[in-house]
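Shown next as structure tokens: one chain only, the form predicted alone.
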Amino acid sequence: MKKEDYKMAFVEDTKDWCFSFAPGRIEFLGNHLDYNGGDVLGMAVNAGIYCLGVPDCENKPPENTKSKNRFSLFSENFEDAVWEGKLDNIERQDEKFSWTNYCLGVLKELQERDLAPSEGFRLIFTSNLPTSVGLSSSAALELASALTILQLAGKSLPTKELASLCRSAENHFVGLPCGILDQGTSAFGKKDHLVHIDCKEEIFSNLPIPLDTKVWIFNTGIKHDLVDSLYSTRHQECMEALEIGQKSFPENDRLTKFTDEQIQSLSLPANLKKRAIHISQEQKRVSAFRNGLAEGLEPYELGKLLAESHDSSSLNFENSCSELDYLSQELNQLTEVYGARLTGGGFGGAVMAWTSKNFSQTNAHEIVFAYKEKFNETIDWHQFESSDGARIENLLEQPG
């Protein structure tokens, strides 16, 4: 047998298999406002999460019911990583296989909507997006497994849908209250671009980012697990803080509507007042920050606001750790970083640095030496780059 045949063999027989492809993503500001009915920025990065999707019972017999009602999920980064399911049968997991509810979810809000498949599959997962850095690894999962199901299924979605179905499949089958941040950016990334999202009206843009500036990433190693940590508390505690504020401003239906003066107006309990001022200064950084790249203001006047929001994230969300504030405050001071700040929803995870393109390995390398001296711990560091977001994308295909 020839090699052109082996080649026509093997195209053949993967004629029906499906890909996707799903970017990790920074937040950039906004910290917690997604929740909140506020705007957020973010960025896409050229890293995430690659599905292949399998059909797993072309080649079985007709009467085989019990294989087509079968699936598998498949990921190379988790220690027995093969977890088999049934299609007519959809539970939550929980411990080592905690990771496929985000799968599940997705497939239980697909199968809802009459968009997934019939019969068995497999989806075979594969990564290089580092995980519990704050880079939402959990929303990169979610848009890959949608795209690819729905390939599976012969179907589509918009992708203001696609990103609205993963983020529901979060909220109700995984059991995290989050907004539409995570897998907003993660869809409508665009290189070069940072997306803002109006997360009230779930209205998607893209904003080009100055040139010559680059991202960078400092993970403290500290694992944020934020479906058994206190991201459920600081929601609950905004959705106390707005009730209370409605009854003496009943037009403010969301917290980031309320001003400063409204809220020091308020008899809050002194947590419930931090987080309602951290969410209402936070939607003005935004608000600032877009206005400022609208009018060509400087990256580092722009910075300005990212250390503000860590501040603010720290003293009045008190959401930040000692290793997160003490990343923040030695990269602030550099004269290379025009900004620094927690990403994600904090309690641990990373910082993330945005700087000029004469910020070098050498001056991570200098924040890893100090962070070993203060903490005793060595850490990692990554730097991104913008990219396009979600999308459909044949592996096997070779260019030229």
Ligand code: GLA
The other form holds:
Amino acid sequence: MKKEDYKMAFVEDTKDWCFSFAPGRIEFLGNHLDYNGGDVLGMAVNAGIYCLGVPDCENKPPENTKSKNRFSLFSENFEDAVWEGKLDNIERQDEKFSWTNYCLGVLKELQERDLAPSEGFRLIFTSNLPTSVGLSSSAALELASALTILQLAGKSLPTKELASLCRSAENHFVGLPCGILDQGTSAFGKKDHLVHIDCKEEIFSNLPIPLDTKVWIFNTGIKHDLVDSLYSTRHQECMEALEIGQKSFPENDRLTKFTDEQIQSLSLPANLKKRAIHISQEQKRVSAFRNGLAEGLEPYELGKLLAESHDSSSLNFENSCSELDYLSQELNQLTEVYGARLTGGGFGGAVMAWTSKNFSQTNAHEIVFAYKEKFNETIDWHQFESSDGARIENLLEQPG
Ligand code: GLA
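Since we've got the form predicted alone here, give me the form predicted in complex with the ligand too.
Okay, now the whole complex, with that chain kicking things off.
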């Protein structure tokens, strides 16, 4: 068969297949501001999750009505086995198949809006995104699933609603009270840009990131079982601080609106006061970064805000740990590093470093070596480029 004939046969066989990609994200600045209605800066990275959707009923005999209700999920990256379920009975999964909850939550949200296929299908995932590194593979999984399932149903959604639906899946089905940072950044990413999100109004925009700068991730690999519950505790503490603060300052509808003086004047328990200070000052740092970027401030000036953010996370929000503090401190003293800070939820995870183009792999190895000396553990590092956001991909245009 000639190459062109192969291609035609492939096109014929795969005409109903659907394909999407969603990138991972780096939280650039704005720690724990999203669910507090603040402003955050994220960056979509050049690695993510691909999702192929194949309608299942196409070649089945019509009497096989059972298959119409069945669908399956497979990912070689998460668990090298197929998970099967029924469209009319979607339930939370545990243990080795807990990764499917991100897809199942999305499917449920789509079903509730009448945007899901009524017949069975298969979703097949593949990923070049390192997991458990703080790059939000969960949001990438949600967005890639949503885009592919929508295509299978012959439907579509505006990007903003797509991000919001995926967040809702994570809040309600997975059960994490996260904000819109992860899904919003993965959805609205743009090459050579950061994603700015006004999380109160859910307004998304892109800010050009200075060229000749690089972004690195140093992953401690520390993740303990309590991370999700510690995240929820911080969420709860912020809500409590707001409730108490509003009794004295009812005009402030969110924690980011309080000034330092107002917070100091409140009789808050010590932990709540610290959380409130972090949120209020972190919001100022995001605004200063954004304004500085617009005014053309040098990256080494802007980068100081990242280092300050880390210190505040460590001292006030108390979501750092000695390993993250060490990495941040080591990185922030290098001239090639504009700013380094813990990224994402915290309590372990990773530090991101925004650097000049002179920061090299040798520098990265030196950091890894110093960390090994200090903690007797080997950590991994990754360098990323900014990338475009979640998108439908044309199967025939994929390399290989
Ligand atoms: C996690 C959550 C985000 C955000 C960050 C902290 O990544 O998923 O919504 O709250 O933590 O800024």
